[in-house]
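Take a look at this one chain, the form predicted alone, written out in structure tokens.
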Amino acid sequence: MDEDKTADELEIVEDKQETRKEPSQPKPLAPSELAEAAEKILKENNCGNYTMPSRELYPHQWLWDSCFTAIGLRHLDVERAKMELTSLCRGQWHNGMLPNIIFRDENHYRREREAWRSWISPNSPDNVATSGITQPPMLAEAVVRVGEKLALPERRGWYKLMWPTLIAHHSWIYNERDPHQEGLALLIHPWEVGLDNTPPWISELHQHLLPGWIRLVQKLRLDIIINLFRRDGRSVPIDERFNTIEVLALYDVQRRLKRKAYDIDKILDHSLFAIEDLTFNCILIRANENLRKISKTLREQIPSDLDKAMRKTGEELEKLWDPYSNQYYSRDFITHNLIKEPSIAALMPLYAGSISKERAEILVRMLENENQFGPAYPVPSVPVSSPWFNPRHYWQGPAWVNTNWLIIDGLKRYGFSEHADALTETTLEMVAKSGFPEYFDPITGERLGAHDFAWTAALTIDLLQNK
């Protein structure tokens, strides 16, 4: 999940609410029982034309929740599943952006909206507000999952439709966020990845100096008194939060850019981050080949400029390879040194499918390694052995389920068809365990996070039904 949920998450209470009481953990599900909660859950967070990932902590629509929540309800509804993705448009940007956030219009949702302020930007939609970032480009695998279940009649339609907000967003990709032509998106702030306060940038978060204004919160230790305001606070425990420095520190970046209007060539001058980011290239690579695959179907030429620039992509995915350590890394746009923490993002070249076999093999094997990514409920956000290792810190060491499933389909495209079985029958039986949450600690299989977790439910049923 992304943590823009970050200006909501400080947000003093203005209304009187119980303080919360955690639950116990959820009497344990038979197999045969998954599909029916899964559903259940889907139909509890629909909001019309989207679904909520999670109805007590986020409420707005999400980028990529919304893509993985459209793959399992293809199997459910193709229809409502379709509606999910196409209410993304309205989010897009005039300059081809897909928007991490489309939020709510309602009142009550007001201070979120002006935390972003998307219409300062010349480019943002008309009518509606958004953040002023984006999130991993999942729509293609989305849009084509959906196609899966439509006759070819249908499919092409249903491709026709979408084609023109992917051409739009792959564009805007490369033409804002590869000013150097190399091949490789950079990224201007951790929510734009999704794993949000992930090693690599929490990292590099650390080498800048703090804002004075942080900096004194620390000192006086006013972070304790923080947390007890804290919206996410209400609905989880802070421990299985962002550090409240850290988000005070990203929400200021946030700020940065709203103070430049979301405007590229402004934030670029004076960056705090420009990461090329290796879950987000990854994800990349496997858009660009679903996009061509819709292609090739509705019988459409891509762009030649898209089209060149797409072919770079998966070859410069391999100078994130650090032969000493033999795994991938994120690198800094400005510098091009790897950013080596390790994280959940060395196996996303699995899911790319544009590395070799002998490099594959190399990640299964850290896949099966109990101190790295092999613990009892896998896959851990973080290796086990890394210092930044916690089992309940978001995405610092729970495993979740939407990396799971790209993991699985990673391993199934290179031909580990027992690890992926392997993985898919451990992820079900953490959710059978535990319910549909937000995310479970990698060692216990306990729920974390927020309850009832769309993303969850709908990756549940599409890996019960590929099973």
Ligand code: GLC
Given for the second form:
Amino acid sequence: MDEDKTADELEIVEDKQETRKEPSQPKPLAPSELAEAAEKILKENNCGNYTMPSRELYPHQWLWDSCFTAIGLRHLDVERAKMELTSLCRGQWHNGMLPNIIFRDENHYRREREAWRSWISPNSPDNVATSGITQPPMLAEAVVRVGEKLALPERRGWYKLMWPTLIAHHSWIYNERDPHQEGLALLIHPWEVGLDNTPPWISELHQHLLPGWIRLVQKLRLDIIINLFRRDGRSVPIDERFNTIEVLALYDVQRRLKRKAYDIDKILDHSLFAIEDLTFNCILIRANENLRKISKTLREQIPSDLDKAMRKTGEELEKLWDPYSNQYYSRDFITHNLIKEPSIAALMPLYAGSISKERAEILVRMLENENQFGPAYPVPSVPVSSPWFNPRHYWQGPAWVNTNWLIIDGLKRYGFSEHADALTETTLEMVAKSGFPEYFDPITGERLGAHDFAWTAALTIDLLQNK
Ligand code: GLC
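Structure of the form predicted together with ligand GLC, given the form predicted alone:
Following is the full complex, with the preceding chain placed first.
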């Protein structure tokens, strides 16, 4: 086995006694206790200039986590919400990329920084270690939401401060990730969409990307042994996460990106794995709209190349519609085939806001259907009827508060206010029942994954405010 892998996810746990005991479910909270409990988590996870997603599992700063966290924090402390976002700027690469992770600089985390070695790229920021890939562009939304809390002169100042970062980031997305100028951005690793083991990506992984040595591990069933040593298994039961073969394959992809020093031309030259991801592009469409809003308030022009590129994305999204199954999918960048594995991404065009009301209605039907996205505690990350569906398995079944928030927002935009209110209610019920975990069993509402998760707490605060 390769030393990079043992260094990261598969860190050897010498004392096997450390493996985790199943936690009991917490005492339910009364609706009136929710806001205070959420605030407490945001206080405990605060580490100065940003909020840790989870103290036990995710100590670094993640891009879309900080955006969701700022959306909640703005109701408690606007200055802290601003800092949550400005601290993302320190990780911006010289080419404009915002990385999905900015690493802490304590010695203790050396191995995690080394796993990426961002400094091997001439584009990486000075004196800050980051990953070499991105995450959905939620920043423009978060900047606008924080701006809503400010009077116009302060809002202008705030937008002015964030403008260069946003323009550089959106320009990078189109320059590097839309090489044929078609309008859709491509991703090179599932960690970039943040729905790490979502079926469209994992099915592609199994079809094209398992290198020989991983197939051998699979054949000899060595994954059973490796399972015992997985570091994430210390805080979360292993059956709720990626299976070990997939973890190995994803680190293998990451290592290939590193070998090419995160140079997109070199990566795409021999790429096996490039997907025009539906969720990412829906968020991009909305981010572009928010960027236009900011530009109007500032009376600043969006650079003309970027402006032209941005116009295409909404239109191009329609090419991801499949008339046979009546839904949108992600698309393989190389073959241009739709990847027809249903997942929560199917509902994200509601958030994009660029689709017709008729299409939006079709998506709402899917949300209502209890065999698809409508179990007791929606919204499952995979439709209940899918062969992938497993209510406890990370992004292959559990409900997550951030995707609920995006869907609620989209429902409101299309005028489905009753649906939006109902989903807000069930989301808050789920949190009241099980606290603020990373994700929830969509059938029973039980808590799963890491505990005291920042975006679950922050977005609960936002949902409570909007009720
Ligand atoms: C998990 C999630 C990802 C999130 C990260 C940090 O990897 O899949 O979306 O950003 O944790 O919370």
